[in-house]
Amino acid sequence: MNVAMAVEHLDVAYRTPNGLVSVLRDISLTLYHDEILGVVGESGSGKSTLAQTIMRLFKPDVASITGRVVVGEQDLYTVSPRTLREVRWRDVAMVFQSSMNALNPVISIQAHFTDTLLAHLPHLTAKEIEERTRNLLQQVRLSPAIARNYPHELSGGMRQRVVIALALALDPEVLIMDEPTTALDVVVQRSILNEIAAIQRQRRLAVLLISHDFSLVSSLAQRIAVMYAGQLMEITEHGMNSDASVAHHPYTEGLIAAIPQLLGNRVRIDGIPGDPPDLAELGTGCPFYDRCPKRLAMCETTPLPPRSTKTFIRCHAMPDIEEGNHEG
């Protein structure tokens, strides 16, 4: 499989009045062409920070960042600002979490597409821009007539489809989707997810799909990366519907156990006890130690080994797990 994007040993620390606070620690993952890689975890686990870091959206006075983000053959953290502007949306695009905040409320939908296309393709005529806008809106099952509307005149689901269409405007190879169905009802959510899957297959996109909903990601992604306290705990090819004999990280097992089952016998749902740790006070061991039912004495202080593989489980209590294919 060809690599579309590689994140290598990414560390991010926010600058605060009390000093640097580490929010991402040694993140390494590989996204392949024609693949959906899901990223799941509780709120505050670092999922959105990862997406914004990949897109190089943090200014130096906001965060200290080390590591590499390679899209194609370009390292986004070594290219010039001009090259970065060209790479964004042309090679890697992003669907932001809140569609209403991602759209400018004082300009029409057509103006959003016009600005996006002209920023990269200044030679396009007004007729060509309108034609591209029409095709993109139709691709996400919207009427081209809504191009004359303003964001507040559209429903939440329609706005989200517009944001997805904008992200596809320059035919990128990598698409990052940060909670693309947040605040939408379940019917609209399912419709948008089906459209995402269809577009991904049609364009053979590499998609990084971020969500707190494990069941949602499991229905779409070929692999799932599980984050906790700014660290990757597991990358697996087995989701919530996998065979019971498949081993998962204790945190992943907790997420799966907390998913309500619509079919079958009534069962008690037990959440993960405790709360996520304070990132400003993390120790040297596993960040899940205080909440883990399988913890060992060594887990509290012994650093977890860094790994950069296609699949893995990062856990001292599971030493017999194979690290998977070293393709990353």
Second form
Amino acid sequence: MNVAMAVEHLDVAYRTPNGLVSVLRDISLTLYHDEILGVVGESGSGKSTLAQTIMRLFKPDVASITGRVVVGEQDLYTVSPRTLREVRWRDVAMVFQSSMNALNPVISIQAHFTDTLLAHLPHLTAKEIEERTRNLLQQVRLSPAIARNYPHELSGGMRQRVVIALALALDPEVLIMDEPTTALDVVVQRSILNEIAAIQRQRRLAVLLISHDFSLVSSLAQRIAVMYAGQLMEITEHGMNSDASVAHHPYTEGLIAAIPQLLGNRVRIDGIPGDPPDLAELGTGCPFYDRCPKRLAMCETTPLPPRSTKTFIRCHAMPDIEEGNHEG
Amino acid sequence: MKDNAVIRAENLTIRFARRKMPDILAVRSVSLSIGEKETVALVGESGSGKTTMGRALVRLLRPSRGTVWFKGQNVTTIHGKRLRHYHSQAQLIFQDPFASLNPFHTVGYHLERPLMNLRGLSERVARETVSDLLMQVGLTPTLVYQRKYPHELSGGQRQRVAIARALAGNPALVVADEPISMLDVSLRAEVLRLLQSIQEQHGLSYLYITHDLASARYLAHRIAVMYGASIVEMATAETLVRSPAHPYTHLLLAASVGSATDALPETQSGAPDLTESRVGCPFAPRCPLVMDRCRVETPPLVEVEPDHVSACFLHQEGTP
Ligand SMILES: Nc1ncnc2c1ncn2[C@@H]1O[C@H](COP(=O)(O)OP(=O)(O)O)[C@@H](O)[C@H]1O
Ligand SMILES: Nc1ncnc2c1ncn2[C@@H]1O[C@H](COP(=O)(O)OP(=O)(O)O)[C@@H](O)[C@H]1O
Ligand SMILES: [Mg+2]
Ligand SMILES: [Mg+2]
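I've shown you the form predicted alone. Could you give me the structure of the form predicted together with its partner chain?
What follows is the whole complex; the chain from before opens it.
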């Protein structure tokens, strides 16, 4: 499998009036062509920060960032501003959390496509633009006729489809989606997700699908990265429907046990006691230490072991889970 | 006929006026009853009328038509002292635990108020009862939590306070309106289990409002599916998720994570027409199995098997 994007040792700290607050710690992951890699984590675990850092959207006065984000041959953190502008949309496109509300209310849907396309492909003729717009809208199962409409004339689900079509406009290889369907109803959500899956297969896209909803991501992604308090705990190929023999990080296990099943035979659910930690007060050890049923004394202060294989579990209490066992 | 329903709504209709537009019926001739120690889940997409229905049952809203019976008493139009008493008997827990708590008051204050106002306890007895309530919802040491302000609590803890406050009036019915949808997954399970154990201890009845069928199956004995201001199907929880009858329930199940299939039936999208002038089945414009009749006549809820009703003409035609 070919690498589409590699995130290497990302550390991100926001600059706040009270000093630096470390939000992402040593995040490394590889996204391959033709796969959906899910990223799940609870609110505040750093998912949106990760997405925005990958796109290099933070100005230096907002956050201090070290590490690399490599797309193709280029490290987005060393390229020129001009190259960066080209890479965004053309190579890596992003659908933001609540971006369906970020469409410009005073211009038509067609004008959104025209602006996006012309910014990168200034030689396109009006006819070519119209044709591309029509194709893109059809891919997300919208009638081309809605190009004439303004954002407020469309439902939330339709606007979100427009945003996805816009992200696809320059035929990117990597698509980053941050909670792409969170505000939508179950049925609309599922139909958009099914379309995302179909488009991914058709275009062999590399998709980073970020969501707080573990069961939803499980139903779509080939691999799932589990984040907790700014760190990756695990990357697994087995989501919600894991059978009991599959080893998981204790946090992931807790999540699986906490979610009621729609049809399965497990009737019991168990929450994870306690609350996620305050990022500003985290020590050096495992961030899940306080809530972990399997914790050892060493977990409180010993940093999580580094891992960079395709799948892994970072847990001191599971030393027998060697990287090799999890090579995909 | 002996009626052991704690609450029974008969043909409730709730109308809202809109500016420069025709009125809507947010709830349209809905009947529903909840037995003692029973949990009924009300499931449906946003805008289907779930919250409005819940608010009418606890009489935060006065229904435009229809009747609400609480333990055999007609509470549809009560007001003043009787309504205040009813509010101690029928409580509501909101979706957003933050919005429902006053940032300037301590947890203790939030719980003392209903104890004094609804149950008429003296201040001293109310104080003691507060610590019982906090114990019941797992916020210990209670003395510490009594003194905290809402912003000092996590989302899960705030929802526990909201539950404790709902219990303060010693209610027979609690309407829980999406009580976990704002919480993180790892905290949701604890709140659901708390609701369950409180029910066992106090013999409460619940209306559990949610858009999530899996949690409805977990918590509820029966599930009612709402679409476009009407209940379109109702059955025991297990039957509803395993052998649904109504085309909308089929769609909702197929769209839910963990269903047997990911394939959605082909349907139109779009919100249902809530105006009074609408004729026919609310789901007809989206239904993959729609027939001519569905657009002109409203299908009644009919029994498809014991304890399982569904509002669809297909059941009469003998097809699925
Ligand atoms: N601009 C910012 N300045 C300071 N802290 C921030 C900023 N944006 C987010 N945070 C904090 O960083 C943490 C991670 O946030 P976020 O990446 O949005 O998490 P998620 O998307 O997983 O909910 C949170 O504690 C949040 O409060
Ligand atoms: N106070 C109100 N005034 C006017 N319309 C309302 C009011 N409350 C709810 N509605 C409308 O009634 C319909 C049902 O809303 P609601 O009961 O909140 O649905 P749900 O809880 O299922 O999302 C919606 O169309 C909503 O906009
Ligand atoms: Mg986020
Ligand atoms: Mg509601």
